[in-house]
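One chain comes next, on its own, written out as structure tokens in the form predicted alone.
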Amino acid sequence: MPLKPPYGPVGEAGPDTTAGSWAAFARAFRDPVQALPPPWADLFAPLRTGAVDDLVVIGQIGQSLDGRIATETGHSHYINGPAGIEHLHRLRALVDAVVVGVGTAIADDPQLTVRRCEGPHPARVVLDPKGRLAGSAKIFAADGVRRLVVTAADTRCAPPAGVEIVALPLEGGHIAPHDVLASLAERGLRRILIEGGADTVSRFLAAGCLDRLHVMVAPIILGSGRASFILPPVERADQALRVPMRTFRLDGETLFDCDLSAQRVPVGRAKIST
């Protein structure tokens, strides 16, 4: 079934595409060697390699037009359309592991599997201090695909058997963003999704340690409810981050490309696997 997103700038109608086209393009991602096909090409070539060191780090937020990931109630789906869903697939695609936080893992119960589009599954991880996330969550499911739990050192958890914990200690009731994606690294994977929720891309963010921002905006006002970011306040609206942006229309939703590596702290080289 073709596919159509696109990922021109804003105010141009992008190309029409199809799924395998979309397949070549993520298998010459990952060659270092091979030239980038469009129309793919502008959006994700900052994925390919590290500004800061070895790993890249994006963070994902869809939101409505307010700055709002879901209803007062919780409900998110959802906010964005296909166009909007089918690049969070991608972005899948690209990476070595997608990361979530508990709370999320709990509420929406997702796969984390590419299912919009060609490519490989990415490693599910999922922050889980406290060892709260049942073993039949869809994140633990046996399917072949690398699962992490990552849990504070002194808490007792027993995820399904094939599921790696990684044991690592608390700061001020979290675990810093910096110690989980060194160890990430540690373990191979060095280009990684913060997909989600709003508070574990926030924590990330506030602690420098994404290279990209990926805001899907869609254009529904909600009025009230859950805020995209939480973050410390500044007294001043000059004292506020600023960076540099690019925008990409996607049907009727707009992509908000945000360039964090000028902030991010250096974390290391992943591991390479033998």
Ligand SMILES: NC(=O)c1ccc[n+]([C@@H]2O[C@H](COP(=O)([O-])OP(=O)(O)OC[C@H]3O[C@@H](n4cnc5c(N)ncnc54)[C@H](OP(=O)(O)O)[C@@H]3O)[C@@H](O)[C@H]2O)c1
Second form
Amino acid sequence: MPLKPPYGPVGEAGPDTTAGSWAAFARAFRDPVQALPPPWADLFAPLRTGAVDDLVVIGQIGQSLDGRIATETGHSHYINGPAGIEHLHRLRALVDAVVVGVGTAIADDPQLTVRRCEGPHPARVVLDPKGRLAGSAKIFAADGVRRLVVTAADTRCAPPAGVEIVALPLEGGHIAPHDVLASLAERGLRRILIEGGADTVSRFLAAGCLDRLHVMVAPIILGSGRASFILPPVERADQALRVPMRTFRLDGETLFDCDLSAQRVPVGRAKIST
Ligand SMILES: NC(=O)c1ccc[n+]([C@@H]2O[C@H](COP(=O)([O-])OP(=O)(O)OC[C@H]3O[C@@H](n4cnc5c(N)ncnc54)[C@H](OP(=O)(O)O)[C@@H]3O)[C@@H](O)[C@H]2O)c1
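Hand over the structure of the form predicted in complex with the ligand; the form predicted alone is what we had up.
Complete assembly follows, chain above in first position.
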């Protein structure tokens, strides 16, 4: 696959002539003894090894300049342009599992496969405590990829054959993100992408269950619609969550790579580490 416009620091323009092949990078990424080739290493190296424990958990949000992930009707295709979408596929290609909330699974019926770059498809995980997702959802498609539904312990969940059911207790009406990660780790899933939507990513963020957060900002203003993050209210601006971050430019969009490792709660070890 030819290399697409490279990731450059904000303010720099023009192609990066040191660019290597993505396929080679994706292979090296999973081999702990191999050095990571440029130009991808700078951005993706932090996703290779856990800073706090064996897991690496990445949240991603694609949003407008005014911090919206979708219109009021829930329409979000496509807030981000081709480069932003390709970045999402690169993230999928590097992780063991991609997690979405059932709201996204119903609204978008996403495939969650890797199509815009080379790399293996991750396992697909839907958080569906009430068992609302129809068996015909693309996430459940029997395409040889591992599929899991995380549901509440007392929910009678009947997904299609071959879909693994992970039943977890509710705490205050929700499943603790820590428990989700621990269950995935037990099943050998170590690098995990929390792909959306806002409710799901916000819960992992609030619970200290993200190592990194990739916020892809598109140069559009929606002016209304769904906010990217919903967190417990703070009284003053200086009480806001402030995190170390780097920026990268992808064509006309800007990626904010936030390092949340300082607030990440430990989860444990995955059974299989690759
Ligand atoms: N721009 C982007 O990057 C992006 C990415 C993905 C999605 N989206 C958009 O986001 C919208 C959907 O987002 P959303 O925030 O409404 O929904 P969501 O995060 O996709 O799903 C939320 C639902 O998932 C379940 N859930 C998630 N975490 C849970 C937990 N810890 N414990 C228990 N249940 C949990 C709950 O289901 P129950 O309601 O059944 O309890 C919850 O209401 C869509 O419009 C979609 O197009 C945008």
